[in-house]
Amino acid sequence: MRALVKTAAGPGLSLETVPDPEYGINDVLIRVRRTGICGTDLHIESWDPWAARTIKPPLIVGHEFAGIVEAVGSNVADLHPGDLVSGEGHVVCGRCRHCRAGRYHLCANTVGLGVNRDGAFAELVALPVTNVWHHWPGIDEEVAAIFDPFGNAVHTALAFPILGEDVLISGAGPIGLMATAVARHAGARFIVVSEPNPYRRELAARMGATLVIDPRERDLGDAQRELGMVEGFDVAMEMSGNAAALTAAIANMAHGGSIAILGIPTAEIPIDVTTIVFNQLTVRGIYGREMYETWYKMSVLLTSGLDIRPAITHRFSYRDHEAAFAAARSGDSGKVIMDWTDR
């Protein structure tokens, strides 16, 4: 089969012919149709310090995908060839305290698809059946391919009640864009998106933001005054990993407000703990998806009318992977999809 492989330490990926993956009695073999490029894939492709510490070449990369079941192991009874599926990219141990309690997303022994084991940027991928999500009827195939980052958005956006609340979203990358749509669909009153990139500010407005600001030109206090807010934001979602964005969010929260942090900073961020204490703020770190409650919520949101397709802005054949990665890295893009049906 054809696959995008990190063949050796250093920048770049290679399109290689590799053996088809083996699968066991509890596994599912999936023929990949669409994949999404994630920030993690950009780190691996560029071979930054995190990738150099983490990745052990040779490795097939990629973890966002949708495909058709090709074959199943002898113990698999509820999936069949032809089913449209995606996969949870965190393969858990099943033995630790959290796994035994059903809190799989907290497994300390997680193995990452396309990070610690061969991934989905390939014509075929194999996963344990417990990691395979059978899509509900009517789910768009391209949307199915980005259930992984969509899950991050849903997990963050629904970490705290947002019905009728005033919401701040810092960072309008693909996950921030989808979180904007989720917050609008879930009944937030005002949604302010702070994003320096003009292309992504325009996308955020399309995804349902009430007000979109460039943080270099307008502060959050000015945004609150324009909307007639009197105290501060009830819920903030920090998607950027930017120190100034997190500092501004903390300073602009209502008493008793809640902050969900998904963005990963590149350096330590000093925070004003006094403001957190005196304003009785709740701060929660978000990682991945709750398995599999978030997947259920994603499916319900889509079948109830949520449309995240405007967040998908670029489409490429997997053969044009260099152009696809360049588009994803440029910032002037939302979600970038690669098509693996071009055999």
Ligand code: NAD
Given for the second form:
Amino acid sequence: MRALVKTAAGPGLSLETVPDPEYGINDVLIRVRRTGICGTDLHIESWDPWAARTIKPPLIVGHEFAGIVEAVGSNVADLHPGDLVSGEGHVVCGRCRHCRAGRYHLCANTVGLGVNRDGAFAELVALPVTNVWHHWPGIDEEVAAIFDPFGNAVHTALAFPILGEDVLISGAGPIGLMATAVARHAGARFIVVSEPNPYRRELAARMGATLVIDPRERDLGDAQRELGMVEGFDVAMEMSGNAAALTAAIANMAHGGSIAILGIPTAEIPIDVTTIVFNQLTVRGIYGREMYETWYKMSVLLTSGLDIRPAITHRFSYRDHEAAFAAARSGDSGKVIMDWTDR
Ligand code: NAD
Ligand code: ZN
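Please move on to the form predicted together with this ligand, as the form predicted on its own is already shown.
Every chain and every other molecule in the complex is listed next, the one we just looked at coming first.
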């Protein structure tokens, strides 16, 4: 099969012909149709210090995908060739305290698809059946391909109650954009999106933001005044990884407000703990998706009218992976999809 491979330590990825993946009695073999490019893939492609520490080439990269079941292991009873599926990219141990209590997203022994084991930027991918999500009828195939980052958005957006609340979202990358649409669908009152990139600010407005601001030009106090807010934000979703964005969020919360942090900073961030204490804020880290409640919620949201398709802005054949990665890296894009059906 054809696959996008990190063949050796250093920058770049190459399209290679590799053996088809082996699959065991509890596994599902999936013929990949569409994949999404994640920031993680960009780190691996450019071979930054995180990638150099983490990745052991040769490795097939990629973890956001949708495909059709090609074959199943002999223990797999409820999936069949032809089913449209995606994969949860966090393969958990199943044996630790949290796994055995059903809190799989807290497993400390998680193995990452396309990071610690061969991934989905390939014509075929194999996964344990417990990681395979069978899509509900009517789910768009491109949307199916981005259930992983959509799940990050849903997990974060539903971490705290947002019905009737005033919400701050910092960072309108693909995940912040989808979180904006989820917050709108879930009944938030004001949604302020802070994002320096004008292309993404414009997309955030389309996805349901009440007000979009450039944090370099306007502060959040100013945004609150424009909307007539007097007490601060009830819920903040930090989706940029940027230190100034987190600092600004903490300073602009209502008393008793909640901050969900998804963005991954590249360095330590000094935090105003005094404000967290006196204003009685709740700060919670969010990693991945809840298995599989987030997947269920995503399916419910989509089948009850949520539309995240405007967050998908670019489409390429997998043969044009260099152009696809360049579009994702440029910042002037939402989600970038690669098509693996063109053989
Ligand atoms: P992205 O890098 O495409 O988006 C981040 C956005 O933040 C960019 O558009 C950038 O312009 C914007 N930004 C930069 N400085 C800002 C500032 N001061 N204020 C407001 N916005 C600012 O990333 P993404 O794919 O949308 O992911 C969002 C974040 O979540 C990233 O930090 C990513 O590493 C992280 N992430 C976390 C998880 C998890 O499980 N916790 C999973 C996936 C991604
Ligand atoms: Zn575990």
